[in-house]
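First, one chain by itself: the form predicted alone, in structure tokens.
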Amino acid sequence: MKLKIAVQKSGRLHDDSIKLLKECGIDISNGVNKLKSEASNFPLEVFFLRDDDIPQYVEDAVADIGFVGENVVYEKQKKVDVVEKLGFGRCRLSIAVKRGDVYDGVNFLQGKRIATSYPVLVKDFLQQKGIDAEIHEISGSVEIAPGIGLAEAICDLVSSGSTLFMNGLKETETILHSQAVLIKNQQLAFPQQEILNKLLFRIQSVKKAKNNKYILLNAPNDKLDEIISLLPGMKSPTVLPLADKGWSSVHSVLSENEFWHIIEQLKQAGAQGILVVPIEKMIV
């Protein structure tokens, strides 16, 4: 019994997608122009198919899940559930207009031609706003539509800007935060229920493990208390005595999103010989 994956064929969640399966300990082989694979050491079989294809083939079952963009999930409107977010392949879709226009909010857009990929989420999001606005549906190279005038404003994927920037366009609305996301069908089978939850427990070690840092410091005995106070590690810090008398050695493990603001505390506190290393992979 093996458990089928659908994965972006190319594009820009392909290599983040392999990378993680390979961060889960799963080895698998991915020729040129190579469609279906399977992994040698866990019961995963793996297609590679359109981005855009991936909700409908999760649907009909073809695939059990699927890692795919959010964007993608809620433009489709498939029968399928969200499992898991899996912090790559962030981005976010939104309104940009000429770069010379005076935009002074949302009604700009009334009355106004939008070129997008992604009509299902602008009707939605014009409704919502109350704007009535004709929406052109392209798929590729959306923001040369203002230039060739098919459009006035446009609704497109967006990371850095750059390419916006490049064709002469402003970012003024986001409509959507996307990132890649495993989806599943809703009827998933209960033998590939429990390879999914094999797999997620995986998933959520490694994302664990990328979020947090393992640190060990030296501290000074008189200090010991006040330092630990500063360390809100997953259950309390691992306190081992050096060679010098006085001294202590702390091991506890930051989160990343709070870890320059503690350090410097720490310094603070008197710590001293900072040391800060990697977590590859997270079991709580």
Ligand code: ATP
The other form holds:
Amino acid sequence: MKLKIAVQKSGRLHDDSIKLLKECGIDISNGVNKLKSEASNFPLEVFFLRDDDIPQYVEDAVADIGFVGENVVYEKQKKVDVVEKLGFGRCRLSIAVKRGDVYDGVNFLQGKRIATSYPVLVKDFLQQKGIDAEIHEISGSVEIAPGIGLAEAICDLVSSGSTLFMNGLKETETILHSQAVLIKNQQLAFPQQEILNKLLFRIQSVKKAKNNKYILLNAPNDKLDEIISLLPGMKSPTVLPLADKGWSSVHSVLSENEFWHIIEQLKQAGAQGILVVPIEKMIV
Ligand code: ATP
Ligand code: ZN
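With the form predicted alone already on screen, would you show the form predicted in complex with the named molecule?
What follows is the whole complex; the chain from before opens it.
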């Protein structure tokens, strides 16, 4: 019994999808131009597809699960469950207008033409804001639409904003923040669900490890209490005596978010020789 997963065949999500499976210890022979592949050390069959088709394939149970952008999941409105955010493929779906235009809020869009590949999400947004605008659905190169007179505004995916800039546009509204997610079929059978649980356990361990760092530092014993109180740790920090009397080595785990803030406080409290190392997997 195998779990069938759909991943993007080529494009922005392909490499990170394969990398995540690899970090989960799953080996996939990734032949060029292959449509299908099998993992050699995990009950997983991989289908390589266009990202737009992945929600449909998962709804129809051609694939049990898939890795795909939230933007595609919400636009396609297929009956699938979003199970886990994957932390890559981050972007936003934004409205942009010509740089020279005076944009004074969403009312600017009233009666205008908006070019987009995301008609469903744009329609929702306009409805929420009570704006009546004309949506022009185009499948690619949306950013050139204002320049060629097809529309006054666009709604497209943005990450750095450089594509907008190069096309003389400016970003004015964000309608969705997106990242890659794991979706699953809503009637997943038991053996597949069991394999998915194993995969999810590995994905969560990889994600946690990425968000955390292992920290080692030396502390004078008279400052130990203060330093330990600054460190969260998985349970409580490990404290080992150093050969040098009066000093201890302290080991702990810090999350990326609070990292710089806590390092500064540790230094102020008298910590020395602070080492920070990446964690490969983290099982809690
Ligand atoms: P396909 O051939 O599979 O249909 P595509 O051209 O539609 O590919 P890509 O450009 O490879 O799609 O983008 C795939 C996904 O990557 C997007 O749906 C989005 O979730 C994510 N993404 C992340 N950053 C960006 C970005 N700057 N522009 C577009 N997509 C991005
Ligand atoms: Zn696509």
